[in-house]
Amino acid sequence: MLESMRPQIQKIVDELLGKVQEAGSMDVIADLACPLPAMVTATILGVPTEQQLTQWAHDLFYVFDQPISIKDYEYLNKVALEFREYFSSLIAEREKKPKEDLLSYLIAAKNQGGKLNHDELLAICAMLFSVGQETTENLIGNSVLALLHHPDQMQKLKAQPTIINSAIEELLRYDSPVQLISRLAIEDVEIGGETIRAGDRVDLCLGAANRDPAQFPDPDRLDLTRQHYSLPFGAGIHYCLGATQARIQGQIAINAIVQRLCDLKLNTNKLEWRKNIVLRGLAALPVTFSCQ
């Protein structure tokens, strides 16, 4: 279904660079990375994209960024309660009139033999807004830095833009949007001299993992055509569900900034992330350009 979604989604893009083009500058999340997974999440559902859900969607990923105090747990509260009014509204809407879109079939399988329940379907709509939101909006907002970082690779992706695909893997591993990610051991096991208990909850690095030496070699150089297997959507039963839109959207969005936008630049001496432990993301990347 995403891969049948890529003339929207390239459409998607296309509008909005085509708001800012004329002005030659921009900010690449205010203006593009972070619109960019909200309208494409709210096509695919089938729901109006409304601003409302990108700050909803902000907001909730928050749960996942440990230690986090009581009141903000209470602040997320009320923004998970604002966002199961309102798509419980919508889904008693569509159950109504049901429309070729995610969330009537996502409906329809409710319906037939209780293979979701209610807030069963709700909790997967507010997954798909929430995680697919920050990684995709990092994504893109890492990879253009990276790029302006290195112009010669840059250069090499505008005069070969057929090799998008594995530059985003590469991308991905260089600056991943997930720096940190949870998991229980199944058994003991012994690495690196230290052992892990059955049962012991694990914090593993991505961004380390993904600047091992022993598997990346040169790990430090970014090298879009690099073949190989990184860690950016972790991996087994728990591999992201949202993998393969924030490709497809990172790969649309990166190639139409670096065919579209010419002498592209970064427009700030002081870089500004966001403070987050689990996600690695900008808070702002303005830059200037001139257009074909």
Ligand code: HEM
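Numbering follows the first chain given and starts at 1. Basically, rigid core = biggest C-alpha set you can superpose within 1.5 Å across the two forms. What you see is a predicted model; the values in this text were computed from it and never measured. Compared with the form predicted together with protoporphyrin IX containing FE (HEM):
- With the core held fixed, N77 shows a CA shift of 2 Å or greater between the two forms.
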The other form holds:
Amino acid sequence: MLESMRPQIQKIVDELLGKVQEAGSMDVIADLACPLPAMVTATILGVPTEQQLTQWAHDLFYVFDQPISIKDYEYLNKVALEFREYFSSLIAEREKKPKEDLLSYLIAAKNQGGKLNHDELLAICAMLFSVGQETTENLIGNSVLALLHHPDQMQKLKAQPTIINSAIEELLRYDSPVQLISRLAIEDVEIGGETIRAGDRVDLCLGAANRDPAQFPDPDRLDLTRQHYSLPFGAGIHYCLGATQARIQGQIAINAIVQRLCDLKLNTNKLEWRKNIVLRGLAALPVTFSCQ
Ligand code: HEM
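Here we have the form predicted alone; I need the corresponding form predicted together with protoporphyrin IX containing FE (HEM).
Whole complex next, starting from this chain.
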């Protein structure tokens, strides 16, 4: 289903770039990376691509950002209630008039033998928006920055757009949008001479694994044609549900930027990274360019 949505995702990317193309400058985060994931999730679900969804998607994710204050929880509660009300009315509408979209399929699952209840359906919608937002934003922002720092690789992609699949894998490896995941050991295990006891919490640094010299020759070198398997989306039973969706968005967005915008240059000498140790991404990425 996601593969068949490439033309729709391309259209969203083209529209977002179309808004800034004349100006010759943009903030890659605010103008493309931030609006894109919520618009794509809305399109997959089959709901209107309203600007409000991007803000909700951002805010809802922060429930995972511990510790947060009571005041933050109160704000997040308000956001969750607004989201709930908005989606409850969309669900009621769609129940009367089903379409060929994910929301209608989820409603059908709810109505067929109670595979989902109403709250679970709402939770899936909130989850799709929240977990797919900042992660995908970081993929696009970190990738553009890596290409700006490696003009030879940017030129290579411009000359050979068909290498985009391996390019996105390498960009995900080089500056991973999710740096850290956690596990609770269920039994004693020895790794690298250290014993991890049952019940211990372990933080696994995906960002470091993806630069492991034992796995990747010359790991700090960006090589868009590198053939390898890295771990940007985790592994095992918790492997990212949205990996395909994220890859497709990254492939379309990065190829559009590289192909459509000439002479792309960083327009700041002070980059601001978001303060988060799990997710690695820029608060802003101002660039200038000339149009083709
Ligand atoms: C570049 C973008 C993305 C990156 C780098 C990323 C990364 C990850 C990683 C590393 C995990 C594993 C967490 C763990 O093992 O504890 C994960 C899980 C997950 N991701 Fe993503 N993700 C991205 C985009 C998305 C999108 C677009 C969605 C929404 C469809 C999504 C939905 C999920 C869900 C639901 C899980 C939990 C799966 C489970 O626990 O069974 N992700 N993601």
